[in-house]
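Given next, in structure tokens, is a single chain: the form predicted alone.
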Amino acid sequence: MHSFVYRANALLTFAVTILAFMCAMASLSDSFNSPTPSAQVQVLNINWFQKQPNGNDEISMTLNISADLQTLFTWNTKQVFVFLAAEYETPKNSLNQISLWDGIIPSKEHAKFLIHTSNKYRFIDQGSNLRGKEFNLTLHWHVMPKTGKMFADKIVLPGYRLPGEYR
């Protein structure tokens, strides 16, 4: 006859094995999802474009951010972290990324949105490299599942240009 501790250990081991198998199956099921998110960003206004006393360029913009990220949600999705970044090149760096806005989307019902906002974070370049600069706005997202591996992707929206003179 087995002792109580031996039986409890066997039951706990079996339960944890079944739980791990179910988590693996849930994670595997997400690999069959082929999301097709869409996004558009409009720069409505350059509120100010100035040179700071230390020589750095600073910009404030008014943006319309429209996105449909509903296809990112499956039954295994806990939430989606999304952020908008300005990306550009300078002589020193081949890629500069500045986060302008971010948010957490808690459910599929909130995944289709239109936001009218100014940049939430300061758009500053170290130096005076931004006059007349072309840049891309890129919408990045990180899908956080209830179980399994987190994945990330982005949509690059090219074709934006900053003014040639300070305002």
Contents of the next structure:
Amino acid sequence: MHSFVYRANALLTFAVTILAFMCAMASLSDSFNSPTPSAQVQVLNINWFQKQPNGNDEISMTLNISADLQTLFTWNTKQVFVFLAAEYETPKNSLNQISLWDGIIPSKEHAKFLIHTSNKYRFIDQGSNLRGKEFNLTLHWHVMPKTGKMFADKIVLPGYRLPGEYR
Amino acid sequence: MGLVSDTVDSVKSIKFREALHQVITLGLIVTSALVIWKGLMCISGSESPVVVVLSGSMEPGFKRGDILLLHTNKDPIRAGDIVVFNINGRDIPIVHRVIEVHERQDTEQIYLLTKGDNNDMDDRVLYNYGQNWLEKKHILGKAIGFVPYAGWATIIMSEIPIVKYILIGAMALLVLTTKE
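Now the other one: the form predicted in complex with its partner chain, given that the block above is the form predicted alone.
Let us now look at the entire complex, which starts with that chain.
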């Protein structure tokens, strides 16, 4: 009854239960955090804008992204994945989301940043709808916890417009 | 001769009631595991509610051996979501992030492009030849939660099968030999 194996088993079960409970509590404590992030994005330059041989529009732009995501970090935050997406509607598609830039923020100290970059991923439309197109730039973030539930949210920055002619 | 009668005696000495009790205990363990699994399937709406991360392509977010909790519902898939998908003709599901979404106006058909956070290139190189987009049918679920390290046991058991047999053997032996 009170053999070594029994005691080891009981101890292990207890330890795992406590660990699971602590993980659940850590994840739950995240929901008490109410973050107040902010972001600004400027399109500094359209580097080039053309129609590919297969008929899809492609554009390259230079962006200035500044954001303060420090309030997203809690003690249960492993990292924050942040990305900037261009979002627009075309006659064919009710939604197009194209990620232009992304980054991993490993700690709170790096959560306030200003980045000057051209788009990291290719901005290609499904078709030829980009001339004069109005679009939103949306800064999304995904909070990856040390354990538990993942959180995601975004800031939509509306009112950007692409040039009317290829260049 | 002596050996045979000894064995017969030892078999006879097992009390029937006790043996039955042990079989029931074993059955209880197996069925409760099944109930938990099927219950998770109901809650998450996903055919495989839990996946183990097998590669380092999502590091440092997810490491090999971490467990992801999946969820499948009517909510549309959007850029930034971490999805688990299957490429036609391949068994192993892949866990990567959606970086591009195109949703059709009329049919609401959806075209997705994915990429591992730790990879330099998007996943078009992983897709089948000539396949540019993932569609709804490829997606198994969306990752909503995360438990570190918990999947290591699975990885070890699937890569070194002998460990699995030793473990199952030891557990069966333990259950069958322990007396109240």
